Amino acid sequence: MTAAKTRATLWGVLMIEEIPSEPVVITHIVRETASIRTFEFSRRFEAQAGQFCMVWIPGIDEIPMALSAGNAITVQKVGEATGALFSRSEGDVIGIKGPLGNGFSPEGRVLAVAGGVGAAPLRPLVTYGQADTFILGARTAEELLYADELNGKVDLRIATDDGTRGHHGFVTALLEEADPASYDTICVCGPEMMMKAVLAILDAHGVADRGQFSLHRYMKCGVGICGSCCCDPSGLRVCRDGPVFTGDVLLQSSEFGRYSRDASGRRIPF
């Protein structure tokens, strides 16, 4: 048996042996929204913005969770393994292996574009000073994430779709207003319509090739061996190949904005 199918149990939980999950100390929870906490944790991880991790709950599963800082996660409640991370306090121990895929690589005049929890991988830009724009967006006020703490780090713009902070409406509306042709490049994240959105702009404006999108699948393994977030039609792994792709490569056909596939590889349509 080859190492790269040589498992081991932890907590309960298989893992794989030649990237072990580490064992880290929630030290310190923050309440972002009714839905969104941020795990502060006992180590930092030398990691790109965009790079992920993934987290094991113990004797619960591993979920893949963008790195929000080097020591921290920043998650939405959306089923049973964020329930049961929710659950968690400071002191308990949850398990960290990363970091993993690969990150943003800004160059030059940045632009970041994000949507709803998506804001989490591009909030290093900003601790990192790489960021000259930030459009964030949310349905709501109380929804959007880290406006208080980017607000006077980088040129902040805020979108909420019911008009209650900053524009009336989607983040595109700010994206056109920017000029995005006059940004080198465009880092994104947030639901996959918006990215999709997004990316038309950044095509009809001739710099879809500028736009660095960060894409969520499913993932089982996180380091590129199950192929459970493989895209279609090329075959390109989310977990190793990305998790962030440029635009002109999310353009050539590919299942982005289409469809994801569940834990059975059921197509899921968005």
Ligand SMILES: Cc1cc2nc3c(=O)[nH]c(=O)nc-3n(C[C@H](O)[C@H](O)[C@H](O)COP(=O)(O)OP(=O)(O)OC[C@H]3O[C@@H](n4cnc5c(N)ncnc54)[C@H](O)[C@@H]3O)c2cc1C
Contents of the next structure:
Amino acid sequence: MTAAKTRATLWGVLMIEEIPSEPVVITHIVRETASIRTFEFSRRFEAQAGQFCMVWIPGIDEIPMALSAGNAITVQKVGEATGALFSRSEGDVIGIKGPLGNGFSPEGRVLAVAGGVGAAPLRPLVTYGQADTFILGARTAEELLYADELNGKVDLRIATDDGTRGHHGFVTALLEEADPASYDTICVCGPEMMMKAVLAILDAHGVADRGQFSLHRYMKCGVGICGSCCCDPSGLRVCRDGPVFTGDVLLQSSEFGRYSRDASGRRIPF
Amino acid sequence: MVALCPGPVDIAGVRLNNHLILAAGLLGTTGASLARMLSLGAGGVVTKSIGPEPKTGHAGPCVAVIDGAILNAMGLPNPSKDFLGELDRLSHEPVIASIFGGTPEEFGEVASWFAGKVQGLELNLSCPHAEGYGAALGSDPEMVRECTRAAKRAGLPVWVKLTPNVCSIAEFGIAAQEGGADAVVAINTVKAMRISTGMRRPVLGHGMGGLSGPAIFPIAVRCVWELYEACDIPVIGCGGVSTADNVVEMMMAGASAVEIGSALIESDTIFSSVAQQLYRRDGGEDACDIVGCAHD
Ligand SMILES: Cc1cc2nc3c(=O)[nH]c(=O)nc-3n(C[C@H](O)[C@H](O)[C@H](O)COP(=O)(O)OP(=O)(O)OC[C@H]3O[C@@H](n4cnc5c(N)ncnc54)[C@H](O)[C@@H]3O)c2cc1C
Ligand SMILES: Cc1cc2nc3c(=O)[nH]c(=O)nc-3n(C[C@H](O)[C@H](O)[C@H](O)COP(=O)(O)O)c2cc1C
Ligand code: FES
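Output block for the form predicted in complex with this ligand, input the form predicted on its own:
Full complex below, order starting with the chain above.
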């Protein structure tokens, strides 16, 4: 976790140490699906699975993105900043501030459950050999992220809403089938309603505390000071205390699966 | 080191649990976050600055953490009136609402929303990077006087937060006092910029921003000193405080209480760790004997 490091000076004043936004060159762009691309860049960051970075797209904005590898982000085009990233080419420069946040803490037998672009923060679990089973879901076969890459490296189980590949239906059915209680850690990332359904299943099996969920909240600073990503009722910061929270914590949340806040701080129901 | 006796304190019409207050705009966007900072030892909390209309703020990067300081240009993002809902469970807590507007009338309107909901108001007449707000008004003494007057009509204690980006901060302290302020708060961030040489552009999306953190502590001490000399109302010190000794130094310059913001980057336990060093049950000095003592 990149808390700002501090050191004492002569006067006993704490000195904040820089958290730089490192300029990196985009070295390779992989077209993963129609709306998702992986951007590899010229520097490798020492990160745990589930940690993220703030990506500075010069002249546009700075947005949070999971590190899908030490030297890569995987981006779904949803709006202005992600759209601007899609117009960048190899050789262009972006800024990377990170790694930030806590990341996953995989222990024992590990199950990953991914929905859509939520596979991005879970991908390093496979790269680092930390995952035993990987449940990957998407609406349709063409939107499955990393399916070919993961195949053979992990016990991969696929679900598509329309049945074009793997199980016809949601990842939750595959989760039931996999017997969640037989895993020690269940790492989850995807649309919040999907994560809520996954949490309900873990809870029903009595293993909510083994679930580790990576949350998405609007982030302005990414370093734990501005307050834009705080969740109810704990006030915990997704950027610094998270983005990964355990299922037992989320069961106490009045916000998870109900609403999030926009850039102004207004509540937006899911 | 100087130690103070612990216990609640009354500062400019507001009862605080101790002398250490969460500064505006840091972890003050939600009620839960404000409650968390109180539970982590803040003696009082100032909210994110709330204005007449919802604002999404400037495009990022909004915050740059540099050696010894933080640069920010958030652009006053706030949910406006919707924020009142965040205060539901905090009505008996030492919460001070930071408010802003573009005119005295807007200050008056936003102030009126908070009557009965918070213990006091802090007027943001000092944000250096929000065009038409903050320091744009706060660098005109007449505006400071009028905005203070308008906010006072809400019937709450009013603290006026001043910008250091003026020639003579004392003049603005006096203007606030004439407008009926119960206290002045000094300082907001110092107008500043850094450029990323790698990117060949300013590190903040907005270009210009405000500097905070240990780097501005000497400026803040100087401003508190000048206001203490010029004003009859209490001065609340803010800017770069990160240790108990900093708190004592601010107090010796003339601060009745202090606000802490950027030091939270180190740890959200900053309030309890500073308090632990600052207060001593046996033999702690009375804060009254310390405040302004360096002027004697
Ligand atoms: C910890 C974390 C990790 C993430 N990892 C990934 C990832 O690996 N791949 C990926 O494609 N997306 C990821 N996201 C989501 C990504 O940040 C948003 O899709 C992106 O910010 C959208 O920006 P935009 O300008 O294109 O969209 P906009 O048009 O601005 O908004 C579209 C939606 O994106 C979200 N959004 C916009 N700005 C922000 C912001 N500053 N912070 C958070 N959400 C925002 C909002 O919910 C908004 O409704 C992650 C978010 C978080 C918090
Ligand atoms: C991220 C950030 C956001 C801020 N937002 C506000 C704000 O909304 N209103 C305000 O009056 N001051 C705001 N400030 C200024 C602080 O309240 C404080 O005056 C300044 O940071 C100096 O104190 P510090 O060095 O302890 O941080 C903000 C500062 C930071 C770093
Ligand atoms: S994004 Fe600023 S506190 Fe989390």
